[in-house]
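We begin with a single chain expressed as structure tokens, specifically the form predicted alone.
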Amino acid sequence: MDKVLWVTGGGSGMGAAAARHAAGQGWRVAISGRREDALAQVAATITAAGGEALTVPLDVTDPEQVRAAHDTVLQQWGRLDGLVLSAGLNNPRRSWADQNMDDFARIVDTNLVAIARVIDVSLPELRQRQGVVVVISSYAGWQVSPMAGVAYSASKTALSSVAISLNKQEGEHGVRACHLCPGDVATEFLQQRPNVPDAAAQAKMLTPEDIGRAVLFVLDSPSHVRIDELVISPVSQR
């Protein structure tokens, strides 16, 4: 298989783990995000184990280094069939008694209006491919919850019409597009939260690689199957 997927938010927790998965089924593998260091660790793992993997830094709020991006994946495979939209943002300050709009504003621009820059960007290709993208939302975004931040659970609210738009807008050209909510998940974002959740609590958690398992399910399926959303939660989950 030479299908090339291109991952935001990829140097750690889901975003990682769809990139090993992924690369495990033969996709090439393009990773991007802000920590160049924790990209390279995650591509020597997926060449170690034989796959392809291509490390592109970039700021997804930085439409400049989206575009860039974009064009150094085209630029080193030449094709795009699939996007994993994983960077996100909250903040501890969650409620309206003592949010930040500054901070309300970074966080709509890096799970909003970002994810939909990347598929702006990225829609020819898709249209040629018969694309798959997978928005990699939250549980907030299904069901809402106020304990996950007003900013916070709007953004990610939002993403269901984004994906929802892109199939009764783009099916025609092939384009399928998943709105993927997992409930919660024990990677290092739990430390955006109030409390952070202890060992005990983190452990009846979900695993990014649960996670990953599902995004390659969705990348995986047939072109005419379209997994419009998809949720995942822990059995613990409230």
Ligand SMILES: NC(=O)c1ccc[n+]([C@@H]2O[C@H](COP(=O)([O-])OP(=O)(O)OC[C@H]3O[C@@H](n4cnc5c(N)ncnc54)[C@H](OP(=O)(O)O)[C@@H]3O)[C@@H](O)[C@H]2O)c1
Given for the second form:
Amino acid sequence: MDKVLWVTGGGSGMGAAAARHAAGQGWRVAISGRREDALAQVAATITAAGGEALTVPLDVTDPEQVRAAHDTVLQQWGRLDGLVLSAGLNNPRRSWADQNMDDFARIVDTNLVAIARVIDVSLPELRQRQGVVVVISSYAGWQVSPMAGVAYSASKTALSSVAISLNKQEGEHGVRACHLCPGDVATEFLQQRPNVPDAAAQAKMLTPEDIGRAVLFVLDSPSHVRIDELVISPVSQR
Ligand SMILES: NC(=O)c1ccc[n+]([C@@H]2O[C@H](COP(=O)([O-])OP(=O)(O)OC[C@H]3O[C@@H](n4cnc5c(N)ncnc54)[C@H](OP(=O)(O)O)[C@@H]3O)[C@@H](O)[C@H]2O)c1
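What about the form predicted together with this ligand, after the form predicted alone?
Let's see the whole complex now, leading with the same chain.
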């Protein structure tokens, strides 16, 4: 297979797991995030297992870096067939009483605007390749969850509109998007909670690999199959 996948948030958690799963099935995988050492570790794991990986560091909130990263992937591999958009942000201050507007804007910029930006820059290639887009949203993007944070839940519920509009408007070009909504997953993202769950609580959560497997199912579905939304939660989810 010569298909190319670009993963944002690929240096850790679900993005890294999705990259590993896809590479294991022959996708060439470009992984992006801010921490170059984290990207390099994921790439090393993929290449050690016989896969192909390219690290493309970026901050998703910087339009020029997004454009440059996109161009790097195309220069390197000449095509782009899929996106996994996993870069995300939250903050421990989650209520109207204690949030601040700078944090609010950063969360919306990372979780919503940057997702649209990466899709926008990739759209010409996705149209050519009948590309597939997996938007890593959240349980809070499926059911309004104020406890997840005002900015976080607002940014994640909007991702449903992003995926639906992409499907309705770009389906004629073969482009498919999945609004993937994980419940609690044991990743470093939990450090952004006001009360970080202990080891016993994390042991009941999903693992990044659970989501990596689901992402691969979406990526490798036949080109006439669209999986509009996937909600995946641990049985302990409340
Ligand atoms: N863990 C959960 O319980 C849970 C549940 C539902 C949904 N989610 C969502 O799942 C996604 C992945 O999170 P995760 O749980 O796998 O945690 P994670 O390991 O912390 O992944 C988040 C990733 O986003 C990247 N990132 C953050 N800001 C960025 C920026 N400005 N530019 C580029 N990359 C950026 C981080 O890399 P750098 O710091 O290196 O940039 C990191 O690799 C997020 O969108 C999150 O909202 C998480």
